[in-house]
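What follows is a single chain, given as structure tokens, in the form predicted alone.
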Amino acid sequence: MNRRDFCLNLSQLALTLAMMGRSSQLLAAKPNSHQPSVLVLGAGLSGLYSALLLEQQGFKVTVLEARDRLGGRVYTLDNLAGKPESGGQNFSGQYLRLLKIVESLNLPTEQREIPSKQQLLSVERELVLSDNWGMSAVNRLSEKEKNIIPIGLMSYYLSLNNPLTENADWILPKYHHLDIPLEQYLQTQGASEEALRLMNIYPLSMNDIDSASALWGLKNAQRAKKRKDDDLNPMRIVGGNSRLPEALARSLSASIHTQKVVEEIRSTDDDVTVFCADGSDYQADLAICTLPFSVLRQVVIEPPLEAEQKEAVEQLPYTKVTQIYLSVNRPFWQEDNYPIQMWTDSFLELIFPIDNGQDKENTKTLAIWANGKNAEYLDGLSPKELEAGVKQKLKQIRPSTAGSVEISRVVSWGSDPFSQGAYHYFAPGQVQALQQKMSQPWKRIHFAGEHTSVSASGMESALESAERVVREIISL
């Protein structure tokens, strides 16, 4: 599909943007022959989609990307069996923007295998089938919690009295009283000490339940319930979700420069200049910064950010996630007759198989995912220590794994210099203090990225932020 056809088939909001007309102020300040220009920092989904929408509006766009690849935190590991999604895991029928773009690009999608409800639990080095958890001797939960498997405890407590019903409710002032530590909120809902301990093992979208706002947890629970109520099966793009940013890049006329590590963004009354670590610099009328705040806090911004925006860049927390991929040389699960998928209270946290396409019976790759403090622990090990430690712990909690797996890849989003975390979250008090102000334009610099989204989640949040920032620019 050529670029013109693609642009004609973009989402409804993108078509609305095309009819809005661009800014009188920006164009009035320049001669009629001047083509307004924008620098886009970051070639993830938000950056590439922003660039495409701006090109539709007649802007000259240049994209700068620090990595040697496109996609940011959408990252398919193409060299591993099953092509695991290290970032940008999947999407569903609720991702309306993404689905429209995927359709316009003629990218085929496929249903992802839904994990079995039966899983193996390793608690205090005892193996327990999830169906038997309620009767296990290592189950020290309270009576009302006994039959809830550890990974389901967070969902249970956040669903009890969740007042949020719509995707944007979490930012409303009437819920600011819930912008308290999540751990404190869970205690008020009756969570036992053992439940709190178990919930702190792979707490989704945060490092730990003490450092996150209860509003952030309630928001995630509300959206998860909505997905469950709609009975939407997870999907991905055939061949991997990295095919999406690659296809978006091919649809652009803009210059995309990789390995451009931004060191300084300087905004004046007339333009923006971006200085890169390799000595190059780029100039335009405006800039869109999609860098995670965890990375942006290392970039010099002139004039400096102020007040809440400065605080957000400096302090917004990001979840550390470390993924260890194992190649399987012997199907150990056929020896012990346990499910492959495991939840553990060790530093390995989650262990699960990678869908191998049509060859469902012949799993070739396993993934270990840890976040927060356990991810930080793994990141601190040398490669030799990591390999020995992972194999030893696996053997300790599941003896049949001995000699059956080898580490084939390690991805650490927490130590990646261009992400410094897998995704953002809000600490207690930050929703009411920072959320409304942290994404506002600063001089000639505008902000996009998943951390600036309000209503969407996952990859859709990056696209939502792109549409919002383009509306900002064309309405100047």
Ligand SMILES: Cc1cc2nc3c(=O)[nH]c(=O)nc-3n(C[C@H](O)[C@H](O)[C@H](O)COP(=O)(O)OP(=O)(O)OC[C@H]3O[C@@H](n4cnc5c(N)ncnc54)[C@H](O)[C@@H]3O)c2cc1C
The other form holds:
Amino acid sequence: MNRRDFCLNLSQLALTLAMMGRSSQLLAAKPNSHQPSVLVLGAGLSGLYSALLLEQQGFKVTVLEARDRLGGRVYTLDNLAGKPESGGQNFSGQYLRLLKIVESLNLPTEQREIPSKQQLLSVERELVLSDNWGMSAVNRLSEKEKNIIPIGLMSYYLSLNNPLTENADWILPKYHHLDIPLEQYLQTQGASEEALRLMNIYPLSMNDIDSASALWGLKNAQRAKKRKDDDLNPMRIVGGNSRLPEALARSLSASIHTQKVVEEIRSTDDDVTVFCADGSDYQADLAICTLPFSVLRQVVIEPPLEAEQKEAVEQLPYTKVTQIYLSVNRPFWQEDNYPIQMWTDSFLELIFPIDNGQDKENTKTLAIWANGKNAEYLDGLSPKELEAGVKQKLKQIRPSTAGSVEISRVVSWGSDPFSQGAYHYFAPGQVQALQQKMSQPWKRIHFAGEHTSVSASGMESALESAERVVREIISL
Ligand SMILES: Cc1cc2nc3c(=O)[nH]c(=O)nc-3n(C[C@H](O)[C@H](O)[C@H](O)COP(=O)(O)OP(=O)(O)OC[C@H]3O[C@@H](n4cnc5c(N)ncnc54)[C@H](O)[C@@H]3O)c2cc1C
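Switch over from the form predicted alone to the form predicted in complex with this ligand, please.
What follows is the whole complex; the chain from before opens it.
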């Protein structure tokens, strides 16, 4: 697939965008310039896809990326057995944009295995098979909760009375009364103290249940239900999801400058100038900023953002995620005959095999995945303390792991300077107060990135935001 074929495949979208916008007006406003120019800040999915769509509209595009690799939060660990996805893990049949793009780029996809229902739980250092959880002595849940495994508690409570049915419902004013602390909402649904404790371990897409808005949790539950109703299996790109940003970059003619850490974005009546940490600067008619707000809060914006937008950049919470990859030198699960996958109430939280398309029994890599406070705790350890602490905890909760694993890689999304968290979420009150205003254009700066999307999730939301921001620009 060459660039021309790819552009032809995307021509339908380009046509739609062209019909909606009047890109020539920008040119008309600047009679001496031949081609309107845009600086795209960040070469994750949203930045690369925006760049491609703009190029198709005749804009001159320059991409500035802080890291020495492309893809941002899509990051396949190519050097580890099984090629784990450290960032964007899976997509599904609901990701219509992503599927269209991977098809256009000739990137094959594969189904991922659905984790087996039977898993091992470690609660208060007791090992319990999930099938036996209901009768376990360490199960202190209330009668009605007793048969729900810890990782299922949140979706149980969020599905009891979830009024959201469509993807964009969560931003509607009629649901603002649910923009309250998630913990409080769960209590009103009847969650016991013990259930709340367990839900704070591996709380999907948030640091903990009291820092998140219930609307955010209900939105995630509504999307998960839709996925289940449509019976959609998780997929990934053959060879790893990083192949997507790499292929997108190859299809661009734009210059992509890596190791360009944006420090300041200055907008005037005439143009926008971006200053980088290495002393370089770039000028264009407009800029698209795809930096996560967690990172943008360290960037100087001139003139400064105002009101809700300023507050959103400063305050929007991001989930801390720390992953520890283990290489397996002895299949310890054959010794104790338990499933490999574990949910634990220790700081290790979730442990699971990386077995992309391989025989699970021959798994060579395991991932430990900790969120929120546990991720922060792990991030605070020195490499030596981390190694000793992780091995000791593993041995304590599952003795057969002793001598069977070595740490091969640690990825902390929370302490990565160019993401400062894995994904955004909304704190109580923020959906109502900030969501609508936070991604509006400011002077010559337009905003894209997963945090600015309304209807899509994860990688698809980055692509959705790219289409929206390009429509915004061509209709200027
Ligand atoms: C652990 C994890 C698991 C995930 N699981 C899934 C999943 O299963 N399914 C799913 O769909 N999605 C998942 N996601 C989310 C998905 O990966 C993201 O939503 C998506 O990749 C975000 O794309 P983006 O372009 O908005 O942001 P990014 O990919 O973060 O792009 C922003 C870019 O800006 C760059 N940048 C940052 N600071 C600067 C600076 N100062 N100067 C210049 N450049 C800068 C960054 O390096 C980055 O390349 C996951 C993410 C993580 C981290």
